[in-house]
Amino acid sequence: MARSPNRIDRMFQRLKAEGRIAFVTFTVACDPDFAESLARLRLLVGNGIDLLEIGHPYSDPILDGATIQTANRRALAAGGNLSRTLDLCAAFREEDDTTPIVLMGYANPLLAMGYEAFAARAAAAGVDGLIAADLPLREAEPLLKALGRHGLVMIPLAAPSLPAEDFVSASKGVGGFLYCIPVVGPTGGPSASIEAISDAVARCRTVSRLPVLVGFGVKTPDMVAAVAEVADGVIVATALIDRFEAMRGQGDAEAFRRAAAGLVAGYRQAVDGR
């Protein structure tokens, strides 16, 4: 039986009339406190963010680099973890039932609460998918189950050191966008040129109808504007969460929220501008 379209293929559905591609970026839940992130995700939203992937705060995240790395220890210091980062799901959902929500995160926080556990909790907190940067589809089987049982989807990273296979699936628990990677390395590293881009994004059209999204690496508005040349959806993170790192001491909580808004505003109109 075919799944039914969720927030995030509806949104994919409503940006391809509009003739327009995805904006999206990363943030951890309770970084630096839950009442700031909360107020940070309807900020994103508000300000151009189509889809949000929020980050399960944890001690080891491998596949992220220093910035990131960093939001996690302030995250956990917080109180942050996988629980309240549900719970901070659920508090968005109060006021916004569009936006998707995709949770991005580690394998351990999930097998801790219990691959079923997680799902039903996920969906009742209005969560649409899941990024689990240590746990290859080919491993995933019980958690695809679980996240299919409950209408959410797993979305795969295709990396360039990954075969096909590793991304590619027709599990009814795989979907929502191919996270196209371009280069090798952890989040918040080297960009790649705009050609490996390109080949990036077409090497994952040949394998998927999924919409392509390419993150890591992709930092100004000019690259943002390049990138939204040849991929369904650009995904910003280290870059903003950089920033707002910079801003959060510069100023009061008006002054953050102008500045934080306007930069969020400025690669919006890049990604529109292409």
Second form
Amino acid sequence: MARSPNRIDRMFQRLKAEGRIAFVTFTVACDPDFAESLARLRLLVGNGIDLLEIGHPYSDPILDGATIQTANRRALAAGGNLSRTLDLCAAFREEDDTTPIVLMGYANPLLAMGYEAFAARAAAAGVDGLIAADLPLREAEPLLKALGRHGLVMIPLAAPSLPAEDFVSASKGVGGFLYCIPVVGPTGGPSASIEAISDAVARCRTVSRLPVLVGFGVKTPDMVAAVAEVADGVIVATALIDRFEAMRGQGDAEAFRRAAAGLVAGYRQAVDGR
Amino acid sequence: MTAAGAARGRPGRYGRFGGQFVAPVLLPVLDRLEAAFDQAWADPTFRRTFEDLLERFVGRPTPVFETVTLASANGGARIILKRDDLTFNGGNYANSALGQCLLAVRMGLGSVVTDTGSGQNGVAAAAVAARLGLSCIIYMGSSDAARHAATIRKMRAFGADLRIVEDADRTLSAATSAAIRHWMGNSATTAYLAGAPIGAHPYPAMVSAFQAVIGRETRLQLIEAGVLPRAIVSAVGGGSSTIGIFSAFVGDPQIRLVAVEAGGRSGGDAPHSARLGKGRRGIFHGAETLVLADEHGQILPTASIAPGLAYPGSAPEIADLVERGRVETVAVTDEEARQAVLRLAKSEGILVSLEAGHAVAAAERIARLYDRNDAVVVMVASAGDKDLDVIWPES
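Moving from the form predicted alone, what structure would you give for the form predicted together with the partner chain?
Everything in the complex follows now, all chains and molecules, and the chain you saw is the first one.
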């Protein structure tokens, strides 16, 4: 399969031309198992998700709140790991060569696979970027070199308290967008005010030309709509995973598919301001 | 100075280990802490307050004390105990709890949060926080908590807010993750207290500096007694007492430094906690170090009769000393440790913790290689009261 390293950049160009902002969600690979996870990726994209953040399961997801910790545990129990996550991405790419994929996870599985081997395999599987929760830029030099060699980028996490040099870099291995976290604390925690979000995004724009996406604590369609006014994209993760889990127990696969599709489409409308 | 034994090359690096592998939101917090610690450590007033409280609140210096019976039966070397079990609260953990709480006060923070396995670090933190007027939150795994009811009462007596963690393996590792999550959400008001020289820079350097008092005392006490030891033996959980006592002897190549790990139940593939001897290079709880993990990088569960030793990561400074061949590692099983605690209690009238029992068992083994003119020093990091229900469950 041909590698397209610039799916993220192309997505932002397309959205800009259409006057829209990006709607991104996060899902843990192999939660609850490989097949359902693959079906869910397709369902998400089919209902308005522009970019997929795919978590590679880890035993100690320290940046994450209870919802995503539990999702990681379900995925591990189903045999999930970094290697299977790359298999999942490759399977998704068989039908979709457009939607950007960003892996999100923790450093130890990357180190265990080896940064060079990881970057090579990820590129071959059609991955475009990486978010590493516990691998800040100041520690990422060897990984950035490997990513750069294979046309992948690391997406920096930008918190309001963080000095610019900790999320802005000219390295070839850094790019895609800035993941703006307007609150401090694990995922699934309290939300920031729209004023705080607006300030955080404005600060990102003064120090970087990368598009700015807001995640962490973005939960309701109303909040999504408000964030869409100020950012280049919105990331909804915990709120969707919680709802998916609640809906899973309530009916057969088809009922779940319909309900999940409706839920994602509802958020999409909020993003688009309708 | 930027802390005892600190990194060669990049700050916070010990050879290829160490670093700051944390969520980016914590970087400014760590940078502030590093600056505050460097300033405090260079400030004679801070050092005086620390040393004064070590003496009068923690109960230092602790004695070195020679056992009468342990080695003589086999004609081996003398066995000398460094008695940190005799501190007032929390064994050797009191040293770094005191240093870090004083630093929190100096930084204007009103709360501390920490984690505990055997309860020792929790007791130390709770007591010092009470003395210094800080509120104290302690996370403890439910599996550890179930075995240490009296220790829990002690932490609560000092006014600590104890939170039981029903997560992952329900031991120290889960408690540490929970405490770090709490800290991430509250770093503007709350200091995270590391029980051990683990985690992101500057924690390893800071805890090592606060614990170095153990090594300084021991060295002086041995010189006064005219003893040149063959080996210093210490059990390694997080590594606070180990780095504390080793720090003063690293430059003496003729003295063996032996780190004792928990071998768990003996035999085959039983879970253990021997990450220095059997771990692999990994990134865990903020640092690159030796870790118990599978080939996919997933952290493995640990096991030990001594909860303070059951931790999948290791201190980066100790990992480096092991990799450079300066520190040897040995493993001691649950039963060997338990028997050593019993022997010491019955023959010497000294009740040490199961953690220290691992070191005693290893020291007995090593002492047999030498004769009566030689000495082996054992780090006794904590007392055995907390383990009575584990050692004598029938009573």
